[in-house]
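To begin, one chain is listed below as structure tokens, in the form predicted on its own.
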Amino acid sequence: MATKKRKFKTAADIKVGVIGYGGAFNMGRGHLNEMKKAGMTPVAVAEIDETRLAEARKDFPGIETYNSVAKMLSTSNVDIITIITPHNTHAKLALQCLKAGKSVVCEKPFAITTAECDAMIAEAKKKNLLLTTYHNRHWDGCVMQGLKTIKSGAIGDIVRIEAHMGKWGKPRDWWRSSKTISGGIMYDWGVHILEYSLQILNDDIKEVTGFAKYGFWGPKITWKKDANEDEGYAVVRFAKGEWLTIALTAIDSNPKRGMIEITGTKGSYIMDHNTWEVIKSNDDGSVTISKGNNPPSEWWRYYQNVADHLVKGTKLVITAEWARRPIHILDLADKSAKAGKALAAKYK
């Protein structure tokens, strides 16, 4: 039976963690700063790491540090975890920390495969605990624009999206260039692509066809044959006859322009990080182009809809079924590569 989901009469209340404290980026310092920004109260980190310890102690005078996962569930009385680890990783951590009684906020990727997000689900159910990715970048200012042009009618019933990132050039050799770690070269900016993506198409997802290359860049870096797609490229098909194309590279010698484009009955919208164009041809042949600047991004949304929903009851955004939908994509496109076949979407 599932136990009831704990109510929390302030944010205050609320005691969070994270499990890495790495110091790439130093996103387990950022992420305790965000959820404390949002009214939340740090408490504890968990990092395989003592310097990085003694980092965060450093950071967060008071707050508890733990050698090991395991220690930490054991010991604290943490209500939620953000989990700051490599990719492969979030299932199973995750999935520990659920059983622990543990709610989870995982950084995206939510996970690699349909598989893991599925059993992450049904556990979240189980113990009736919060699940969700750090999709912060669903508040981005690009996509923010975006959903507002083309809500108003601008560039008139969507067709197709063709989202893309990269250029030419060699992988670091670092752990994201690992297909195994990382799970490939659409799983870092491609579920960030995707998400935007699947805001501004919000339909059912009928079937993936992906390709892949390999081979180029993998015997030039450390990870040899276990590394990323040179080049990974998926199209999604729609249930109402719409379609989405995505390509991450780094052997394109002429990447596109801007990072999504949306194709519409009477124009077309650029989307970049900064900026926005909108194309529309009109009746007498004319061509009328119209630009301007993305509004600034709004990332506190995440942690703040985060602590409302726990105390006020207010609607999650960033729902772990949400946060599968990339994913499930994501696992398909490279299922089919392997397959050289279309794989049809399943939900349960």
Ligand SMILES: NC(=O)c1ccc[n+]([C@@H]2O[C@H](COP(=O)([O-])OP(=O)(O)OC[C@H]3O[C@@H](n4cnc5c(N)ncnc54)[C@H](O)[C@@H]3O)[C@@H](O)[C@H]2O)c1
The other form holds:
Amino acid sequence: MATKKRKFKTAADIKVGVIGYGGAFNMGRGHLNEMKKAGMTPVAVAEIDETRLAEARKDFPGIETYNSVAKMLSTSNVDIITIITPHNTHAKLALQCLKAGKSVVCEKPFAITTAECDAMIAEAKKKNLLLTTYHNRHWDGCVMQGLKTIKSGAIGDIVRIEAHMGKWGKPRDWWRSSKTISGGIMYDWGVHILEYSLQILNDDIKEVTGFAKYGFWGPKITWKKDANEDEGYAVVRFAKGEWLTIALTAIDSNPKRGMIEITGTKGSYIMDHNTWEVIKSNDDGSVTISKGNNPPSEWWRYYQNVADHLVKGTKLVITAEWARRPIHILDLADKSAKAGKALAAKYK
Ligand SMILES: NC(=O)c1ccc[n+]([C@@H]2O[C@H](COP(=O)([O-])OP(=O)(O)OC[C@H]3O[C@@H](n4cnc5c(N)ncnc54)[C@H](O)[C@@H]3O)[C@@H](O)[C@H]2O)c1
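Coords for the form predicted together with the ligand, given the form predicted on its own:
Zooming out: every chain and molecule, the one shown earlier first.
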């Protein structure tokens, strides 16, 4: 996708801001510090919670603060805006920023539906602006190690990937447990483990079959009928015949070990946050297991790549089209679960 023409002489010339300075994980502060590390200049924060704006002023003395996005867009000369708000606001805010001529970094998930992704991509193209998603975990140690081992041929050809996360337990009473606001149980960590999986199995998506169980936890938490699925599950078929399953659960009393298991023709790879394991069957029926620890993550590479892209024209790693892939799977899974049948993937 075309991104803003090479316009910045140095990274310091890129003025950055955020929408959302939330307290759950202090993500606004984290983003501005990471952008600063990549050489860019934090200038503005928009946040509807005044107490969080006060935090931003403490963290970044002198930074412009706005209690509405519209005010930020009409007043600030910020170049790139990172959107760090609840999931159902991403598309609307991104379109508002792009229409005002600002480049956009959107926290994951890029959006909730494919249609939203396509509208954002079209607007960015029309305005020739940068649009990308903060897939910092593209550089997690676990997936960097997994890619290295699998590309070396250690498990042969990939047959299938099983990605899974969660276990039996009552969901927290926060916006992440609302289907309307979050998009569903698969839209938080599910997007990360799908993005890992799509790095490993980088093939065209053919079709998605989704499954969803509702109603066990919903009545017991704030959101009632608008609560997330108790479990979301999807099967993805790829062009060359491989398949992927993803399960995000709050009702599994026997959760599988590891986070992603990749089955190959010569062995299995078990990827967890901190550790990896390769299991191989031998001709004599014995099994050889090798294991180790993953290297540290390199999240700094995300904003470094964005800055290098805008200053030196370096290829953007997390394009909007790349970020659309996991969302397209999750959107199809949701619609497929409702329709009770597999749905074909659509590329532009
Ligand atoms: N990449 C990662 O590793 C990672 C980690 C944590 C969170 N996230 C993502 O970050 C995003 C935010 O999550 P969080 O945990 O920081 O949530 P949060 O609830 O702590 O913060 C969200 C903030 O957005 C503000 N907000 C909502 N609507 C707004 C609007 N229209 N204008 C301005 N501010 C608005 C809220 O007042 C709140 O302070 C989500 O997309 C989440 O998935 C990503």
